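Here we start with a single chain on its own, the form predicted on its own, put down as structure tokens.
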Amino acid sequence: MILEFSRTWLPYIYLYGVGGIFFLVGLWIILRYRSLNLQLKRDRSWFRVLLFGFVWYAMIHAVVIWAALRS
């Protein structure tokens, strides 16, 4: 069974594209209202955790889709 682009990668692009926009807007709001002070080491590490988490889950999701398409 061949899965179409619209059933595999298009939802992925939508999820992480539109979701990424909301994620970035959320980060912008956090930084704009100084809920996260990047001068502090603790807050910088949490900021990195947030960014890394988004990229990590996007990468895991992409790898799983890619592996499913190859099998």
Second form
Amino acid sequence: MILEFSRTWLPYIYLYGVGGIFFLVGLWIILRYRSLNLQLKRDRSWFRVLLFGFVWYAMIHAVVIWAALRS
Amino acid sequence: MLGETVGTGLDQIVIIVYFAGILLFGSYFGRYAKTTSDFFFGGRRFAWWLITVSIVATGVGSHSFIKYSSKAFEYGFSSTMTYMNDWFFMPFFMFGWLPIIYYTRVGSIPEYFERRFNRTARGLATLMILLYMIGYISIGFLTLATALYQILGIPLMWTVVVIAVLTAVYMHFGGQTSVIFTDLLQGFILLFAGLFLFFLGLNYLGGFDVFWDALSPQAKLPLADFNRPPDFNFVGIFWQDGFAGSVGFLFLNQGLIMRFMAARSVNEGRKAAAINVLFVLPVSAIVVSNAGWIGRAIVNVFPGTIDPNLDPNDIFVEVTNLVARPGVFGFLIAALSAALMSTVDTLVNASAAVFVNDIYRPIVKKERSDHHFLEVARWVSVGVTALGVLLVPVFNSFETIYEAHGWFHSTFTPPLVVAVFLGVFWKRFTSAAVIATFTAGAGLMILGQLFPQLVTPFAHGIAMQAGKPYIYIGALYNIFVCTLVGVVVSLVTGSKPSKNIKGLTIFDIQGAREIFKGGKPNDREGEKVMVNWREADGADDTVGLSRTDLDTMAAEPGDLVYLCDRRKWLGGLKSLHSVMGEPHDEPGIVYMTNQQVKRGLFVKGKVLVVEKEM
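Switch over from the form predicted on its own to the form predicted in complex with the partner chain, please.
What follows is the whole complex; the chain from before opens it.
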């Protein structure tokens, strides 16, 4: 049985597209107003954690979709 | 419902022993609640890992097991969606809302509304948040009682009363410290029990491969179909749970906010939030959903064992009863109880905080001792619990618990979400606009419920069902109308001068830090030091460290300092916030007053770790 695009990758693209806009706007605001100050070592670590989190979730969802389609 | 009593006498004993144990454990921590700060915020002293487990216990309510298992039984892995999309808002939370509420030392979310806007805004926020939390408590009682009364063999309302009395007892004595430590225990229990149930289910089926092969490819997809069916689709869940729900839970759940306020520092709160979302939530998603997946796999592998048309709300108890032996079943149901009690205790404590801080203290009795407010808070906890019990029949009149829960979320969350978000991230947002958001925004939301055609432009092609139009996607309409009202009114009314909202928006986070410290923050990065403590005479609230130690910490007199018992497993239970006093010349020694020693609960001879705050 072939699964439709709207059942597989469309939700994924919407999730990380629309969600990604919120994420990037949030990053921009906290960097712009120096709530996250990249001159501080601790904050640089937090910046990396924030980026990792986005990739981490995108990867989890992508891998499970891939595994489901493969089965 | 299953229509018959399930479980054995051994299961009943396990559940009763569990409740008794929690009662004793929670009440024990009453000794640590000596002030309202202790009662509400646990003295702002705890480590990230305690806060993380407590957040899990708060987030995973008993309704989660029932609700997500039912969706997992119907739709498969996409039942996890709600738990897997919080990260988008973490920059806003970790570096926006969290530092603002922590540094401004607000006692409650309504208090933020008064400082940022005005007294009317605080009043409206107080009303909405109290209604939200007490209703939530009531739904929690109903959910657990619905599962338990079949096992205990007593009527539903009596089951509710028994659970409520037990919760009220340890809340009455313990407060926030009690909540956090019982949450620690219950958080581990519910995570372990959920994973153990998954293990038992896989074992029953014959292994992971059998389980995996028994599910269809659709059931394995982690995201639902884009806009079908109307009662479970990706885009609706994204806007209701991913956006309104996540922001509402992170930013507006007074109980959760108080948990972060109990963290020993903003950085510790950030760690708790990050670890929770990155690693614990994906595990929690499996914990709350797996009974449904296992149930569906059993239907396919062993036809006739479970009725494929079983009411999905019953699948958790059905699967648990099937795969677990007597006694273990009782333990797993006790974990369901853990989920409820750890959610309800948080909400009861939070409701007491809002009542005392936002109604009683400012209006009724301004000039009373802290001890008086602590007593009031304790009795309010009992009163709130009783009110939750009284409201149970109201929510029991809904067709399902799921519907009651959904109605509650979509009605109370959007105006508050929009108000907080615009308040923190848009300096131009005015006092008139926040009141309009609460009133006119709510009015437009009601119009949307009466005339669902208004929601259609936001529906992403989701079909409008007769009788129950737009179950999820209505959240997008609600968010839109509330935002629209807020923005339009802001543009035509005057905002507060910047000096009057110092530290209350993201644009002035440094101002918030200055308010917290009472001076310019010292951002030089230093290291922690280990010291022995000695008592010294004195009345001020400073502590005395050596010049050498100050150099190591890159600190100077006037800086904020945190002293903590070196034993990490205590999680900060024995610790103290203070201010660096004038230095001396004895490296490795800290001088503090008898009062500080008592407040920090320090033990003679035990080494302390000292670090500069901020």
